[in-house]
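In the block that follows, a single chain appears as structure tokens, in the form predicted on its own.
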Amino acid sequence: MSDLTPYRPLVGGTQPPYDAGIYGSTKLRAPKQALVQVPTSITEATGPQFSESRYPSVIDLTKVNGGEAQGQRIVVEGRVLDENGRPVPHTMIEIWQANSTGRYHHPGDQHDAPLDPYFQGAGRVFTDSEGRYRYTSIKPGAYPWRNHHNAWRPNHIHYSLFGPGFGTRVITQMYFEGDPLLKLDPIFHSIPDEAARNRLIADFDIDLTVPEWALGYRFDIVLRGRDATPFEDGNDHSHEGH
């Protein structure tokens, strides 16, 4: 008898739609016609292969060019899991975020908040054999964007996870509990299901907190099934409104 558990489909309302009316730019990105299924060849199914030997980890985002970044240090740890709670090992996770003042180290970001010469806001980690990952960063600041009048994005960190093939990349965002901007954010609320939205909020963890140095947060990512983490539609939303 097989010990494999049947695939658990997504529950309706747990993923953002292509066109989320409250999130203005999705109206331009959303497909206007039915999607076309493109057959997958062996090339797309088996590559590229990402390894730490070819793509070195950058697990401490707080130290660049011989200096240390300004702001509240944080340690983030979590696991990447499949729909049955099993670890997904050796997954490459790219991380990017704004600095403590809410500005990205990117020419497209013209927000007048100051840049930090010792913080570039980008890192890369790989999960271990148990699906665990860990990195150190700075808690990002909120920033304005032009979705609507007086719009501000909550503190958040972007994640991009790469599987074994081109068709197995997913993008998501991690938020922080207690952020008052969450109740006003159109991107967060483009996910209809409240429980699914809340899976994007990292849990403060005193056991991960490093005394007199950094706050600890735990953020697990579930790739599919009923409890899947909400994912974006594949577009890079790191500079919304800029």
Partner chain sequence: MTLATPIATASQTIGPYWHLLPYKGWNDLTRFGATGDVITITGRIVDGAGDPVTDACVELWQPSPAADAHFDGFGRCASDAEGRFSFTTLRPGPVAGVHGAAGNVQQAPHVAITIMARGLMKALATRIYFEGDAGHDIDPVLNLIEDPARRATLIAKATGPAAYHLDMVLQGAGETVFFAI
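Rigid core: the largest C-alpha set superposing within 1.5 Å between the two forms. Everything numeric here is computed off the predicted structure, so don't read it as measured data. Numbering follows the first chain given and starts at 1. First, how it differs from the form predicted together with the partner chain.
- The Cα position of P144 differs by less than 2 Å between the two forms after fitting on the rigid core.
- P107: CA moves less than 2 Å between the two forms after rigid-core fitting.
- Residue displacement note: T168 has its CA displaced by at least 2 Å between the two forms (rigid core superposed).
With the form predicted on its own in hand, show me what the form predicted together with the partner chain looks like.
Just this one chain is shown here; partners and other molecules are left out.
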């Protein structure tokens, strides 16, 4: 029997709306109708689980065919936790990013910046038994996009996480401390709550920095949680405040 404890409601202002007007592509894609709240059934409580044997790790994006990628080498380390502060062990994280010049190895990216044949644009890492993950990459460059005049995306690494259930799936982006483009970025600013926005910024960490080799950044991720103890009275508590 699956644990059908409801997911805790998301904290107001900490998630972007669908209709984030400052980000032009939301205009024709954001639903107009209200979402229908579903109870947590087995469909929502469970979710895909990935094994490293079928989904092998790619934890170093800086080497391809014996060649070394150009740019500032970085190591990124962090933990995946749930909203109860418990580590999420053995969960898959997918990452993808532009190279050091701000170019994606993707046919849709027509930015006039050089491709790097030795940069692996995507990776996959699993958390350990304590929810910890770590990978090696290159600091991605900023790139222009056509959202508005002279629009540039801040340096960022895309993240995809699944967590334990269908309801914990999240796509996010990791940004870098001190990036001057952050204050101008509509995607970052679509999150109303300032503290929630700032939690997407990785901290430079001298203790993670590897001497003579790579800068260290720390980035923790929190997945949606459910109440620790299942309800036993048979009532639906999914709309209670927390």
